[in-house]
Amino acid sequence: MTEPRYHLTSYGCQMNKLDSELVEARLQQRGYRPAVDEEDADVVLINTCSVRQHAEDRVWSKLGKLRVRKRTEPSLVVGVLGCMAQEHKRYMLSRMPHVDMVVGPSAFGDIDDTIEEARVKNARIAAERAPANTRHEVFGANMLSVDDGVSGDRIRRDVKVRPVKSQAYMSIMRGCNMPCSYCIVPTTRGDEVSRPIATLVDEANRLCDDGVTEITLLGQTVNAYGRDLKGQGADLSKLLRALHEIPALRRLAFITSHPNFLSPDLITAMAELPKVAKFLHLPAQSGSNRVLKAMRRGYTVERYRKRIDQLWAQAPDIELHSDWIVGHPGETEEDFEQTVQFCKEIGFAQSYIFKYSPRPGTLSSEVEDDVPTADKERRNQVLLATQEELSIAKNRALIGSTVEVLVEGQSKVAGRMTGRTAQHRLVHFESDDAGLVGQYVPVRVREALSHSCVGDLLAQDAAEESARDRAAAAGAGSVA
């Protein structure tokens, strides 16, 4: 009998990336194997986002292609995962007959038995053409992967199926407990959820013992995590330093945080453990005190000031990556001047820049949306030009430096390889071998762009010998 093969689409955040590994890792261990591409799936599955129209339009657009598809193809079983499955599901499940499954992003726990039940009635269908008269909807306690005690379903992760080798997603934690009128995020996925440190250590031993050199931690607001485990003295700078007692694992970051939680322990963490990545995800999203309140942030941009002057007289090396949200109901061009001049300022290496779009059910979505949509994409193209200045500044100033580089895999220009530093800094080098994947190795930068380095790969004993010479320049700067 052939396998069922399955096509899974994941829109959205990391988080969403990490759901659709464990959802296919769920699938293979019941023998299902991943199709090419969607037109030759049996099971074809849409792990969806809610935080921007845009990643639902994208879906709804899939979604209508679907139902073409499936007039012709009654045996297809198609499913709606994650947060727009929650959002949407009154929708879905009383006006797209051709949507079998509506799976909220907490509920992924018995997804296999979900999708074999689909498949079976689906293939019955088929045979006897008849109308379909059942679907399933599942939203309850059943979390992927939580080895942890959090629910009842206890499911051992899977680490072998990831998409890369020496990298890998980890969850601490799910949902989110803060008030942020803008967002969806804690209507569809619930309250903040953190799991035990004791179980993490575990599951990244695991990924370790199978190759992966970096893990990036993930949640909704990360650095807030432990604070539901109660008794347990558990927080993130805690958690930091159990894992990076694991000899394997060379790099360890954390996404995304919140202005709020950058605690006193957590900044000296970052500073005294090398294996921790030199930047910090810490959306400001305005840099308007007035646009902040609105936002329900909870910190002004003095606060923020604070805690970054903070974080750099310990870690001077960290660079910061931001998130903005240009054209929330009431900003001003004097609100959003400042947010221009405090993104210059701080000056940012990376930025995540969105126009705001009204969410069903956030508190924004509750008063006008009065800034003209010209305004929104004005303001979005000039703090896109004022981010991209700072990034090529940021860039131009590694010209001539040796940096180390985790390889991930063929750039998309021919004959390159392509790779991040601790700095999450995005470097390309000349080299077609494909057995670089997952190695450290050292390139000399010669040439900035906008969002990316361009270097030529050394040689160990040159790298070593150009460490030599910078740690001696440096000495003799002390002396002087």
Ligand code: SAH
The other form holds:
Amino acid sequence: MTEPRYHLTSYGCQMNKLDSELVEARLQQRGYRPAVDEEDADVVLINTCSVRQHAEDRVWSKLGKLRVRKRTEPSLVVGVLGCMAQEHKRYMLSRMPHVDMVVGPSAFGDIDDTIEEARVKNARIAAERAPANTRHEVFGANMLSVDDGVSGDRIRRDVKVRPVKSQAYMSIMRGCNMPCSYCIVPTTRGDEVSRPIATLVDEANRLCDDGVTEITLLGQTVNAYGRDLKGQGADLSKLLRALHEIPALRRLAFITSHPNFLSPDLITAMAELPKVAKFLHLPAQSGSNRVLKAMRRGYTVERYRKRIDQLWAQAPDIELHSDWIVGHPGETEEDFEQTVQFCKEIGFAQSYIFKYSPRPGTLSSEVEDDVPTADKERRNQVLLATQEELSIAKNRALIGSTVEVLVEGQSKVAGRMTGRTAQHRLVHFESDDAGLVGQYVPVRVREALSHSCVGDLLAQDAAEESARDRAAAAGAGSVA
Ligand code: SAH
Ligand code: SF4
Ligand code: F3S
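Following the display of the form predicted alone, present the structure of the form predicted in complex with the named molecule.
What follows is the whole complex; the chain from before opens it.
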């Protein structure tokens, strides 16, 4: 018998993508093979996101297509995983008989068993020509498996599912306890659960033994890490220090931080530890105190600015990234103008900009969505243009300098490779040497675009020189 083939599509945040990697690892260990085209797969899995309506709409439309496909292919297994599975489980279970599995986030510990069971039963149903609508009842008992435990560490990760062998993500916590009025994540992901430092050091060591040199720590409020680990004194600064000791590790990043938890200890750790990435994803969401209050973000523009001043006093080379929501209920032109000004004033290197999308059950969705769609669209464009100018200026400032790039793969442009700097800037350079993937190479920047730079690959001795410079700079910058 040929091995079963699966196809998995991920929507949503980095955490969802990491969950998908873990599911793929499980399936591959079980003998499943990935199908390049979804049409060729025996098992179609969709790992979903509920954060905005648009993300959900794409999945509803995909499920509509799968319903049609399943009419002629009753043995096909369809699984919905992730945040929409949590949010819409009742509807999916009662109204979508073509969906075989509905699995909430972090409940992937035994997913291969569930999938295998569904596949065997579907094959039997197909053979017996049972009517399609019995399928739901057949699987009713096994379909729903929702818990918010941390299951990632139970799944061995296989290099095959890590797109770049030297890069890995590690979920250090799950869930979110913040009260942001617009956000569905606390509902879909549940309460914060942090994993102990010892477990994480262990996992990082295993990853590094397997060739990883860059680890990105993941959490919805990653810098609130540890506050649920009562009595253990665990926080992100201590975790960074512990991971920093791993000799093979060269870069250590973390996303996403919340302004309220940018503590003096974390700032000091970022300033002192040379392996810690030189960027901080610290979403501001808005530059208007009125809107921040309505969003229940728990800080003001002044407080955000003060924290950044403290950060830059100790670590001036850290670049800031932000998320913004435009058109939150009640946002006036004046509020929006303050957002544009704040974005310019801080000089963010990169921003993700979202048009407000009401999420059922959230506080913001209870007030009227009073910003017209056309205004949301215009504000989105204005803020995008503002950020683009800032990003180009930052990239231009790099022209002529040599940066260290961790090579991630081939660029979309033929004959070019792509990678990132320690500040997470995307850099392309001429080369078709696939052997460079996973290596740290020196690139001299010659051209600046809005989302990337283009440069020339230098000989390796220049890399050593730049490493020596970095070490000297880190030594000079460290606090005794
Ligand atoms: N935990 C992270 C990010 C969570 S979701 C944080 O708090 O920073 C990623 C981004 O989606 C958020 O930062 C926010 O900008 C955006 N977002 C969340 N809910 C939204 C909604 N209802 N409409 C539009 N954008 C939203
Ligand atoms: Fe959502 Fe706020 Fe939690 Fe981020 S901190 S996930 S925006 S509730
Ligand atoms: Fe989306 Fe869930 Fe992540 S709602 S942003 S996939 S936590």
